[in-house]
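Here's a solo chain for you in structure tokens, the form predicted on its own.
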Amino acid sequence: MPEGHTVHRIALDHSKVLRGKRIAVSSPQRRFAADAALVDGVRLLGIEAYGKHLFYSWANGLVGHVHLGLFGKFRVHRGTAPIDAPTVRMRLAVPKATIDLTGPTDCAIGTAEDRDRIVQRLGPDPLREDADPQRAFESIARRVAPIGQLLLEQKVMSGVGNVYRAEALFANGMHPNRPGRAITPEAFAGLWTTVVTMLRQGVVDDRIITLDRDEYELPSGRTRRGETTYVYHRDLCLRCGTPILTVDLGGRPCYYCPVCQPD
């Protein structure tokens, strides 16, 4: 499933191809068939980000919903688009591209309000500029389950998933296992500003590199999994050489350093 930044990467690079246009809007697969006839033609007024959600905004007050999931994905097509495409849910079509999309968990047009009741079940979105931090905080202090489960769970933190998870609370020294109600405010404030760090640089690099830039050398080219990370997906911890080990929260393996990260 992808993270925050790769969503608001998308959101951002759609944008640049269909904002303002009347789009032609299809489902080659059928499933989203009714949906698509709602809004073929209309012009989009936008596409947002929230969290791994992206919200369509047209013109005629409708709202589409898409929600990659674990297999959900895009392709964009400059020129002519395939025409055997059995697939893909829904296309998105403009003169001189085509937006494909498939194997999503959610793909619907709706209203305004359907958007902000999927809104609401959210945690804040520390990529967005309305974020409020304190929200997540008050969402953790209170409980008594790991900090490493509590941060895949939307409800509390919209975005993050299971490598921002390790490499968030490696940077700040945080075992995966410590309770919620445990995190001080000002260690919060900390995992807080490194998530935002994280997933901005994701945005801007459209991939995952947490590794300080100015302290370890980028590979080149195209990077394994554990390359450009401090612990996850690694046998030994980059700055230390324990083996790193994981314990499984939220339903995911967290990835650790038990030394950097003590108990």
Given for the second form:
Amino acid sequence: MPEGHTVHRIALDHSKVLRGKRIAVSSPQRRFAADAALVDGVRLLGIEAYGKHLFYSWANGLVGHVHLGLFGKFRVHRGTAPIDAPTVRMRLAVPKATIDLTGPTDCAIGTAEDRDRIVQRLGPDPLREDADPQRAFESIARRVAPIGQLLLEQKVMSGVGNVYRAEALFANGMHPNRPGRAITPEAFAGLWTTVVTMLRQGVVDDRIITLDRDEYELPSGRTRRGETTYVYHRDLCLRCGTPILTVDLGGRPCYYCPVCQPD
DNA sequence: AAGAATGTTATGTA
DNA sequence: CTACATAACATTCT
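If the structure you just shared is the form predicted on its own, then what does the corresponding form predicted together with the DNA look like?
Below is the whole assembly, all chains and molecules, this chain first.
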């Protein structure tokens, strides 16, 4: 274990807070969950997500903060953990299972104030009951920046990500380059509803599938990237067959169909 | 085996 | 203070 990489022992159910990030299961069993847990002898009170930030509240008042970033991953091991785990940043363990966290952008122990500071700088999270969509609309409506860029900005709204931004814009027939200030309240309402629906579906599926299930059968067996979306990472639009284009927005490619999403 | 990738923030410039 | 671009960081897979 490298210096400074403290290992914490806790247990939890992550399935509701990972937003399309899948837990890699190292054994045939699908998922691990636990009701109660200990953190170095301290009870885990709960896990909460704001956007893609995960917070672990412990009975000693401290709050763990994890952000998976691009590479962060939880691996579930049934039974005892592998001994050799030099890159593990957090270990979640109970007698029958171990979940190891590797590669996160953030993994730290802090206070409730540290958590509040992070939450304060985030826009409304479409997955949360307490989200106020009006806040997001107001920050969009006074910007000229393209909506495709704004959807990735955490202070506009939090937790959307590159797949859902492309798929939500597609579902609303909205070109990613449309300026924020050109988004009407009605158009925003549709977009917000789509994002909420898609993210909730992701929680149910524990992966990202944006296909309308009345229209498309779920892909069976192993699916590759670009098989569970309409435009994201596709060569051709699933709906109309037009070649998919990308535009760089927020430093990342935004996939869109020029026919289904006219200017 | 270089390069891409389901993310975000800090920092510099205008 | 706002807006925008770029760099930085994490790791695995093809």
